[in-house]
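Next up: a single chain in structure tokens, the form predicted alone.
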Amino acid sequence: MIKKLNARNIDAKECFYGHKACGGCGESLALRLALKVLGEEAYLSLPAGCMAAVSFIYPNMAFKNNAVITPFASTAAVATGIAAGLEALGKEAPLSVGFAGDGGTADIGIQSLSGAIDRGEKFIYICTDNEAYMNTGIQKSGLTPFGAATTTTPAGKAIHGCVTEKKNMFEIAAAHGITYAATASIGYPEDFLNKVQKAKECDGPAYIHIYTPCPTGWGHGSKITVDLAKEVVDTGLWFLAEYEDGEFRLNRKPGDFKPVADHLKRQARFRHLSDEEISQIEVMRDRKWEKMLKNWG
């Protein structure tokens, strides 16, 4: 039976430290949790994202473990191949995780990543969604929601905000039939803790898709970064969610959904959607929620 984690019993060790990341900076948080659970032995994957550009800056390294940059569109092929390496050199129990972000994820990484779930090779593969390319300039990335502001989606005359929907990751994961898939949020920590010890303990491709507020991007205090990646989660803007033996399980069901403008209006990239267009956004949140409750119980 897998040991259910806590604030109280996880590691005390810090495995990513000494990083130059913004203040309040989702990412850094959730590799920061997930790095308790993976331990100081697994090897890991980044491409050239915000995590790799605050990491790496010679002479400082932030990671305790042994970690890569990679190709920005290969981290789960080079994660697949030290793993295959790790075996090769017969490593104990060989751990080999990519972390990158939603571009890396959904747009530039997705044909490496669909191609590595499809061998059934065993690596873990977590997505830190903040929902635009933040460090190369806040552009749209294929996970960026629908009225979000970036600077190739701005609010102007022309368009309002970023025009289409959040992509799928997670159930695009399950549909290869993947070993496990969670969503996580920062916000929801101990969650994410044990999602990260069933994927280390699964036997094959794991995917967890957390949810990790920017303050620069999104134009946030830094210090409700937290407090924003809890209540997407309470407004039923963003959900968790696991895929296990071929099924989708909620963990969690709010009862009663709290306000969405309150959330959107807190971030400056919302600021200039109308009530019509927030009223737009819970539509696509109701609908969203009928067909999990529906399919998923």
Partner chain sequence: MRDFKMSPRPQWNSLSDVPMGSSCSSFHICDANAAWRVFRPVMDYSLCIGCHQCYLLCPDGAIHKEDAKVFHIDYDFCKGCGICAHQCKPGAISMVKEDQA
Second form
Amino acid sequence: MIKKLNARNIDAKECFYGHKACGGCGESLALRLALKVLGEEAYLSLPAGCMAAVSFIYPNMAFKNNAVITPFASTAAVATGIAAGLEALGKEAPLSVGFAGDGGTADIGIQSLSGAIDRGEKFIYICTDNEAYMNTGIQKSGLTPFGAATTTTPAGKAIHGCVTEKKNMFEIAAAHGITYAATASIGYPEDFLNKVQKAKECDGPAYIHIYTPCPTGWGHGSKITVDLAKEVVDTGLWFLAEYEDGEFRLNRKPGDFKPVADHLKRQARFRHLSDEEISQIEVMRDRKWEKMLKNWG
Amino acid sequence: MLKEIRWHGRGGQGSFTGAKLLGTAASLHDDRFAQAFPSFGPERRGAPVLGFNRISDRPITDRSEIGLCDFIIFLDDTLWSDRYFGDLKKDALILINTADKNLSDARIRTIDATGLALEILGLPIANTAMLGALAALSRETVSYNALVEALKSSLKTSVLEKNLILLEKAYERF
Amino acid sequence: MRDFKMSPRPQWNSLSDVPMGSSCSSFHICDANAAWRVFRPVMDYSLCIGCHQCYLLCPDGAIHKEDAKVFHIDYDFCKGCGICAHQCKPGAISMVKEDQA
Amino acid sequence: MSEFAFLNGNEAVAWGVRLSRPHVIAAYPITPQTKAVEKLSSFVQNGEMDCKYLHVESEHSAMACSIGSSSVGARTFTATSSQGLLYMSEGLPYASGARLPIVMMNANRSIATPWNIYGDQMDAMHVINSGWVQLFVEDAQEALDMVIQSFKLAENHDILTPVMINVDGFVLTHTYEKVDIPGQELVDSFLPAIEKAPHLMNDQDPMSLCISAGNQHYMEFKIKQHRDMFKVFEQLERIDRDFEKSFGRSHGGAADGYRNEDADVILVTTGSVTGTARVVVDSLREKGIKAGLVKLRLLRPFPSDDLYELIGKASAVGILDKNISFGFEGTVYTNVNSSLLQKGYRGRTFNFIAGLGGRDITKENIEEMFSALLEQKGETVQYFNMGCAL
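Same protein, different condition: the form predicted alone was shown, now please give the form predicted in complex with the partner chain.
To see the whole picture, the full complex is given below, headed by that same chain.
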């Protein structure tokens, strides 16, 4: 039986340090926590993006691990290449992990992610989702939520922010028949730690999609990053679930959702939304939950 | 000595397999140098295709297509037309797989390779018979024994014996 | 836990000093991040209940755990984001303006 | 024990790879490279090669997987062609910048559009600045041998640069000829197991790779890479000499001459057309015409010294380009011209564009090229075997 991980028993060692991410960066917290579980033995692949840009700037290298920046589209391909190389060289139980953002996963990297999952070799892929291309200056990605203002979906007079909903990467990954997939949020850090632990132990590809607020891109105070990541789950706008042995499971079934409006209004990217648009977001949420509860409940 | 040979067939008839067997025989079993190359491209079953051979007693470096030939081999008589006389070198020959006895020209040799193949293999695969005919017509191009060795090294045992018989029968026709 | 030594900034006198490939030793850290801060977190140990939340949630890993109840802030790498203070339920951490600290 | 076989260029490459014992192959099929990856797959599936074969979903990932496996020190091979090379081209400078000793076969093919699967060298020229060693071979034997030599070259700790072996599509990839397949033991002693370079990922001293460097550091990284590439000439020559000692045949270094010593006119070629040109040179020599050839085996690094030496006192030099840089001229011509200018060459140079999209380059075409050189007539850039007037 694997020991449940929590704040008290995680490894005190830091494997991600001195990086140049913005203060209060949710993504960097997700990486740091993941590495507490993965350990310094893991080989890391990160595409050109925030996390690569803040941790490989010569001469400052923020990862303790072996780590590589990959072509943007290629996180999963490089990670599986590393796994194959290590295996072919005779290393026992090599651990290769890809970290990519929402754009690097759901948009430009989706093909190589799909190919890598399909090959069925063991590797872990962690998508740190902050809902836009932050490194290039907050442009819309395939995971930008409905209503969010980004620099390419501004709150214009004619079109009021992003008009599409988030791609469902968790179910896309699961649809490959992947060994393990999960969603997480840095607002529920211990849940995340244990999901990374599961991914590490499982025999095959694993995908974890973690919600990671970005103070710079979302326009919120850096101190409330973790608050927002908890609220988003409590309002039902994000969910904690797993896919294992071919079955979906909801980890949290909220009784009453916390009010969506209060949560959204704490982020500059949603401040332009009308009451009507906020109600629309609630309708979308309810529709999604109805389906999830029916299918996975 | 340089012999340039062109095979005409339809996709699926084995014209390139014939060229490959000929090249294998000449280069690995006759102590010669040989090239075998197909008409390049996405061949479809039934479409007219070409195969090429160069055979020489010296290393072959020429990589251009073969225009003028020492032999033109037609695996399918529907592909033959008299315009191909223009592609022959001096003293060159055209070898046609046909049951038609009326194709008479000093530059043409015919053999009913399909008929022979059906009789011996039970399949209308004519390239082995054409190789036998070629060896009979020009021992300088390829020897019968080299063809036997090439068949032995290239064919599955299940079909080898019958092909050797077919080769022999075709060889004996000339 | 900070278990590395700060690396000196490399000096290149000739191309032979330049690393082979676009590579560098991992955990090669030359520059601190202290200058990023406007406010610094200050710990009142008398109020700390050892809940570990500050240590768990620091995006920079700059709060180190000495033992189950003693947390030490690495001011060289703390960026002053305020997550630790905000998440500290007993209010043991306060954010103090750098020039008043 | 070596054995002779009747192989096409793709199969010869596959044999070269098999004998080199790579740890990882990651490849995506594309005409006319397919037979090479099919052959390699069958070696692996039949247990004749102990190697991880990654069935990637694209050429982009073929290169990315190769970067991953090479960055942990695994001997890595991939193969592509044409559009595939262009699709993976983003990864090429990653690999060369990170000094990863990957070896790749590129089956030279035209670039769309018009869509065309036949051979020319447009694809290789698209990526000539990618930092890869660009090697061109003339026949199937050279293709096989150069796979083995290329691993040795790429993995040399002074070089650590990926190598692209260019094999002309169809003309080489699909043409069968007699090939000497060296024995495994001999190859093993010539090409021992890869010795992991210290800058690659390892458990003892973890490394960060493909890092970013700002404007105060980037240039030195790139100039180091550039300067190191010139070391290829010496190493390739040494490797080829050692190869000859072991295998009894050699292929020349960066450039090779044929009947060039006393030649009045010289044609510069890359790849398979060299063979056809040899036939023409022989027939011209029989007529008393002092024609010669220089075969460029390397385009990157570019062998300026060898080229100038091989050209000697020829009064005119023609450069046969199976590619064109639109709005200018053939790329090999640009390179040769620049190099000859630096060396102070005083003869005339002509550029002969031929063979685009698989158009045959006939012996008559090559004769015409030599007559243009002999008479020093016509435009500087000329087109051959065109089906219509310009």
